[in-house]
Amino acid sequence: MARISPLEVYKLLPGINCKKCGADTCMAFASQLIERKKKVEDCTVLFEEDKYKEKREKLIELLTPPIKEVVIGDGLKVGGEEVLYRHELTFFNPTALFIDISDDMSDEEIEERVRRINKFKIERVGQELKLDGIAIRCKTNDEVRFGEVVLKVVENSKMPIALCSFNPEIIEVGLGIAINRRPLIYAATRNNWKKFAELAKNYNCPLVVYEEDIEKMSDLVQDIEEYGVSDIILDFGTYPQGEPLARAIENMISARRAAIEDGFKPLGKPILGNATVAWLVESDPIKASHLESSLAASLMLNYADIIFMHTLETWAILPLLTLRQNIYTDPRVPIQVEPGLYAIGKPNESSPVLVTTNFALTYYTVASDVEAGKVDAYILVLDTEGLAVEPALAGAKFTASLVKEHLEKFKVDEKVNHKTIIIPGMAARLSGEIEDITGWRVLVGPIDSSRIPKFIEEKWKKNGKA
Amino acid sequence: MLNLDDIIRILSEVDEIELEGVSIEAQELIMELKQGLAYIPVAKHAKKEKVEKKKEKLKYERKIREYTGSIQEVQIGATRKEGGTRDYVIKIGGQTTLYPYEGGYKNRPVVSFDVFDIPQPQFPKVLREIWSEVWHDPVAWAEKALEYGADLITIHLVSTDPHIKDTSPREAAKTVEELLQQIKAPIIIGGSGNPEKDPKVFEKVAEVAEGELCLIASANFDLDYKKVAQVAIKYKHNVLSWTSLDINDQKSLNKLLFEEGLPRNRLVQDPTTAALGYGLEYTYSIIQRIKQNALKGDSELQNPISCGVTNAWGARESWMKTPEWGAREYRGPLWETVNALAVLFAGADIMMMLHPLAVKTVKMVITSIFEKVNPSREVKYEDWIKI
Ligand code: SF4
């Protein structure tokens, strides 16, 4: 699918450059709209004057991604994707992970789980990895209990929630309590859809539709839309293994391809995957958590925009959040680390200083190689504008004067009592020039950072500190 | 606590009861409940609008996609009839469609276990626990790997590295010869990564394994890849064409190897598998691009893909004892599993792996997706609410 151009968007804007939207010109605003940094509503002019009605409507139509973006709670966005493969553009809204709470759990257990979901946080590559929501399921089929549990969750957590039951009466009780939180309603089926559609419409909440047959799903979604529900999420059912698992994933891919490749709107909706089904076949918590996380990864890799899970084991969640971080990295922007002097292990004044670039992958590879080799060292990260060593050298972003600047800026001479730096093997040709202008001695390190520990052992320890 | 809004709403629902047959009792329950809880009605019951005209529904139909290219089918291992001594062979690739459900997959992806020619005491603890009892003997190691469900075996001749043991090519060849005599699975032969030594080792090894259609890993830009291609051609083996996360490099190396005379169906490509958390997204996208370009007709990329998923163990999250990350004995195998699933769904044909649990899970997913086996246990999806 071809991306829309700023010009196409510009043509539908007033073109008066009044700056009310915060952008300097309508053209700048057009680019920001495409980058999703601004919303159409920010151009107040478009909405105030009736003569723009047609343009406005066309613009909204133009900017609606093939996969509708649905908001759960007060700002959790799911869906909104434009492409099938991240390399074609980028994926926008990372898969949301919802952890379940069952209404048959004791109050203490619920409080403890909610507390753990709230505070779950792991730092990786300068980002905070967190969970996204709580799925409250009604196991007891007792409205009173379900209501109590929803209240308890709402009181103890600000996270987005999903209310889960196939019984509309039960859902309505939950909605009555949690309405201000705009919960996700789970789930309408071909049998009960009218009642659910009614609830979703009246309470203005997003609605999950569960249907395993993709043709029937398409029909059902259209019925529900016609009924007046606009925020719909598709659940094709998830199975723990075998042909039913294949079928579920096939449906997910087919729906996404129909929406993006063929512009088939009824299936252009966020998709829900449900990894909790692992617990239907495994009762041992460790085995079940392993299977559940593997299923969740499989769903995430096949277009799930939201995933329900049961495990709260960090070892089971960390790989998933890391996968999400990888897959949802914008391929258009190389991820960078802050330039600076980084300590790996416990370096002291006689430890080696390694120089590398601020392309995140380069930095983290070097850092993990140094760490794996149990070497205590400093890494001086140069601002190469996010380029790896080779392209940085080619584009003159990695230069002797840049090294000089960073040595001074980060006061490397105050950290170590020697005047030797180790530069990447690929930057060997800069060594003379660096020595000339910085007065530091240069050791040319290995081309591949995996050989750094050996290099330190052999070259640095023998003659580095001389 | 019932207020007017409630009553109106309930009454209006009663109206629905006739239409949809919900029992009165349920309504009464709700009324009781609302009195018990601080129920705050927010939404007003919308007046039912008369449905005027039904809009024509759009019918979903699965569109058949056309692919102009296809992937080479590569055979690893040769039976006695074919000039080798294997009991069975592995076929990979051969796809004519992007996804298995489109019908163009005749072979499922396979898993190879890594075996080394010397003990690997630097392995993370969970791997040491499994392999240390067999790592003094590559044959015993390979046999155990096959018990764990390996489709084939990769023997890494790491001891040939001059900085490790500098094992001679002749000795390395003996290791391979013995392995081929004792085990019946097809094998992949890996060097030490030393660019000067590897071609020499491959030459001897390829000779003793003549006709077995092994996969020689690897030919790459750091070493004399022409020589690797030549010995593979001469002694009838496949070549792994290995590059570093660059699709254009991959294209050119493949092309150069074909120009050496390597038959099109004797090359497997490896664009490098970065570890989960350490650049996996590059690998993921390159594999997807290779597969898509191949099916669009790019003849230099139309070969199966092999992935060194074992690299997952290079990520500290897979082995480091860090209480905030949870128990490492479970985290490590899952790290490798998730890494494998990412390349599997991107389009990998061979996954080289190390942990039996990771292999078990990945093979479960493979048999589910690519062979659509019947599940060992039937479950009802809606029951997830009651777990
Ligand atoms: S508010 Fe609208 S009209 Fe004014 S500059 Fe922005 S885009 Fe243009």
Contents of the next structure:
Amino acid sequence: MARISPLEVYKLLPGINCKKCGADTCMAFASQLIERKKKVEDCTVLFEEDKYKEKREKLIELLTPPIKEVVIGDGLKVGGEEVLYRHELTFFNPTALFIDISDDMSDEEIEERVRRINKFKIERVGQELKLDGIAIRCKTNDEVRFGEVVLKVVENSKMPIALCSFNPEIIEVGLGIAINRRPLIYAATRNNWKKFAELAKNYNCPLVVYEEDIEKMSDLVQDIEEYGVSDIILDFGTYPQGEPLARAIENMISARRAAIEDGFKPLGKPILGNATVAWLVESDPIKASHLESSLAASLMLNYADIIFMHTLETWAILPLLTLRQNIYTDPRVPIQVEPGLYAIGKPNESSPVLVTTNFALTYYTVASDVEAGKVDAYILVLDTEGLAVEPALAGAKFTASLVKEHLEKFKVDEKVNHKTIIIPGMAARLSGEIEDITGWRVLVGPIDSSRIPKFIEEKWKKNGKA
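Target state, the form predicted on its own; input state, the form predicted in complex with the partner chain:
What comes next is one chain alone, with no partners or other molecules.
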């Protein structure tokens, strides 16, 4: 699929530069539409005047991504992707991780799992990584028990939920209880699809369609869409290992290619993977969690937009959250922190001042190492446009004049009673130029930030200051 250009979008806008959308010009608004920073609805003129009806309809069609965006609950977006590979543009909606709860668990176990799911948060390079939802499975085939569990989850968590059973009567019980939560319904098959489609329509909920054959999946989706259901998610089945797993992943890839490269709309839907199948072949919790994490990673790397999981082990989930963070970081914009003067610990006027770049991984690594070493210090973060030290130096984004500019802008001399800064070891060649331009003394720190505490101890504290 060719990338949409701002000019293509601009031709379908009023072109009157009224600024009602918040952009200065219609061309600027066109660019923001492509980047999803604005919505078509923000152009009120387009919707208020009948003469723009044809343009409006064409614009909506043009901007609709080949993979339909589906909303679960009151705001969890899945799908909505435009490209096969991240480097072509970016991926917009990170893979949603749902942890399962089954109705054969005890009330105490359910409450504990809900509590842990709600609280699961990890901070990495300034971003909060967390789980996205709860999948409630019916294993007892008991409508009453399933309803009790749905109620318990709804009362104790505000997270998006999925209701899982192939029995439409049981799903309807859960929908009646979670009526205001717009849960994901799992799952329609060739045998039950009409009843599930009716539920999805009546309760306005997204629906998972389960079919392992890709051609039959296409036919089934078209039948369900003709029935009036538009928010559909595909599940080609997941297996823990072997040829069935390879076939399922091949179907996921083929579906995504057909939708994006060929514009085949029946398969242009988010895809669900079920990593909990790892527990069918491994009884040992450690081995099962390890296999599940590996399986989930494979699914995520092959276009899974939602993954059901069972483990709550941090060591098994953290790699997935890290992988997801890396995949769904916009390659055009490095993760970065705001430039400025940051205090680590409780620095005073005689504390050292460290200089680094605003690439998030660099800053948080330095800050973490300084904090772990119990060093009270200031960190002067330079605006290197999100580049780490070495590429910033190579690209002339880390310069002596930039250091001078930031020393003055953030009034470092008002925070400390000395005029000494510590620059990264990789920036050693700039030390003389920085001293000449800024009038500050420069110490060349270690290349590895983990050695900063020892460097401060030996080069700073022994002398009271530098």
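This one's a predicted model, so the numbers in the text were calculated from it and none came from an experiment. Positions refer to the first chain, counted from 1. The term rigid core refers to the maximal set of C-alpha atoms that superpose within 1.5 Å between the two forms.
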{"query": "Large Cα shift (2 Å or above) at Pro391 between the two forms, core-fitted", "finding": "yes"}
{"query": "Core-aligned C-alpha movement of Gln222 between the two forms, 2 Å or more", "finding": "no"}
{"query": "Glu109: Cα shift of 2 Å or greater between the two forms (core-aligned)", "finding": "no"}
{"query": "Following rigid core superposition, Cα shift of Ile422 between the two forms in Å", "finding": "5.5"}
{"query": "Shift in Å of the C-alpha at Gly432 between the two forms after core superposition", "finding": "2.5"}
